[in-house]
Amino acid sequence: MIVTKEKRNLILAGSATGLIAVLLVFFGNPKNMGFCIACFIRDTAGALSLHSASVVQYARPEIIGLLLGSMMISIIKKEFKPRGGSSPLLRFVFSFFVMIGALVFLGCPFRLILRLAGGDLNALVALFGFISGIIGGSILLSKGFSLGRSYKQSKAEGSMMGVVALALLAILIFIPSLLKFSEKGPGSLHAPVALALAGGLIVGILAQRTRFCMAGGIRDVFLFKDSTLLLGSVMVFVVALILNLFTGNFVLGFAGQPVAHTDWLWNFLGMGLVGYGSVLLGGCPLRQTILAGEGSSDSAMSVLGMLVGAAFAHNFGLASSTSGATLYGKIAVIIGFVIISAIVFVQLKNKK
């Protein structure tokens, strides 16, 4: 196999994240969640009053690293193209019930491959409602399905979600009476601060430079037998199932698994809701993030989006708890899917 610059990049970016997703849980990440873009950010959510639940609540600076290394390299490489306007408000939608889908699951496309490393077969179950997502929306993806093309914005424009991240490190650094903490449950184990915001400074640039995500991988296999971005996910998987090995924290089963439940089915299907919105997004939730930071004001609505999905899960018990999905979150799993694929056909539709 000729060993392209492009895969060369992804397979030490891979490497490089699943290393630092593994030292983050190290230092005091709760464990398989070095990384997750959904429990991040409904973290922040409860951190900013969004949600009442007090055991999912910290302002994580991972997500303020990864829209700021994203910021910084796209900037400093020239890549920093302010752009929007492409139906913006769908992919409001579209996240809101991506963020829905992965709550029922626990975790977002990049823990569930840390959870696989860590040896919860809930995972792998998971793993096949995401490719089956992925597959349906790739599908609709051949058949013309498009959210409209980006228009070039202000770099006022597409500097504000910076400036947010910028603002919401301020007040955690100096006035953090202003934000809501976790006493006990994941939201109370993180890792010190310079040392998260440092992760996702490095995860953010390598993600901005080698266009890494779950979903366009899988999606590029099936489409058009490209396996070259699916290589970075690997790496991910390869190299903190290695260090899980060495540390001792891998432990193989279906019970009794960190922050997960045994609810396949649920795992199944809010997982495959994740993979079917991401992939009409046009990129997973770590995606969208770096989308965001080089100045995409779409994909920032598509992180708004997942923000008030977060919000909104947390608010109205559609969540779910190590104890399993609930009734509410398995009817807007349905609903989601329902809400989606109606906006697609009429598109489709309308298109023709």
The other form holds:
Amino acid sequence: MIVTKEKRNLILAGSATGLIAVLLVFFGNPKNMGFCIACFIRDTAGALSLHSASVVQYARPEIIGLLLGSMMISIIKKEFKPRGGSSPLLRFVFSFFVMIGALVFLGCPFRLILRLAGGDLNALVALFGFISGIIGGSILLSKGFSLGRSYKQSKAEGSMMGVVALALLAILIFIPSLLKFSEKGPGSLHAPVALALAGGLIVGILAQRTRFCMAGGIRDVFLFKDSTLLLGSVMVFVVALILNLFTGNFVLGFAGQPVAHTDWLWNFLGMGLVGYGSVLLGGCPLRQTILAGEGSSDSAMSVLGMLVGAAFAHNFGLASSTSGATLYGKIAVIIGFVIISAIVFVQLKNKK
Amino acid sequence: MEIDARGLSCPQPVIETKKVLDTKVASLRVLVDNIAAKENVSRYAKSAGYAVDVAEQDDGWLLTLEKA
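Rather than the form predicted on its own that you just supplied, could I have the structure of the form predicted together with the partner chain?
Zooming out: every chain and molecule, the one shown earlier first.
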């Protein structure tokens, strides 16, 4: 294998990201949840009282850090480009269902990797679902599905997501009484604010520089036989695995895994929906967050779609618990597949 | 031949490029306007045996791919 500069950077960034993820758990985050974009956006939705599941409410500084880190580094590197207008509402809907799928599985692709690195075999089942969803979406993309072009937008439009992140950080630090904080459950487990923010900032910077994407890595292997982007995810896995083995956090098995359930079919389908939606959107939840920081208001719509999806997931009992997927969650995943597919087929038909 | 991939999000610029390169053209120009597309199209073209010349334009890049 020739190690190009891009590959070297992804290896370094992936390794650093795996290390930070394990450190955040060491300093207080829930197990196998150093990072989880879906869970953290869900917790943030809870902190803002958009849902009232009392165990998952906390304005996660990691999300704020990711947005601000990506924004700062893209401005410094002159890569901050306000763009938008590529089917914003469809992106909102796709992301809504990506969040539903993630909360039926209990994790985004990032946490999928961390769960695997912790020995959680339910995540292996979900990985097959994720890959299947990505392959399905990739085929539709190569058949010509497109959400359309984006266009240049104003600086105000492009920087709004960063402003929102800053405002949330200010509220978290100066007027926390406005927010909800879980007293028990995953939402009550968190690293100190400064560390979580620093972790988010560093990973945000690294992910912006390397275009790191969990869905894109698998997609590129399938579509172009190119494993460059996949290296990032592989290194997160390898480094987190090694550190978990050394610190006794590696427990191999299906049952009793932290913040997980053993409903294999719904782990498979939930993550399948995440892969399917993500690849059609052009990136996993982490990549959407990074792009939102870089000035993409289309990706900002994705972040908002995930935020609202998370609120719906808890307000209507769609999110799984450690005892398994709920009936309504299962129905919502099926609806997600149907709606996204219907949108894709209508678009493809109109193109001809 | 020229592909205008401006405003398209990845992987579409690469898919469009691949479709044309698969027909074994001697050269192809691709217009892109985001960094990820510039990098991904360049990487794909190189792996397909094309030399890539990158010229910066006011709002993006013109990639010229020549069969090496």
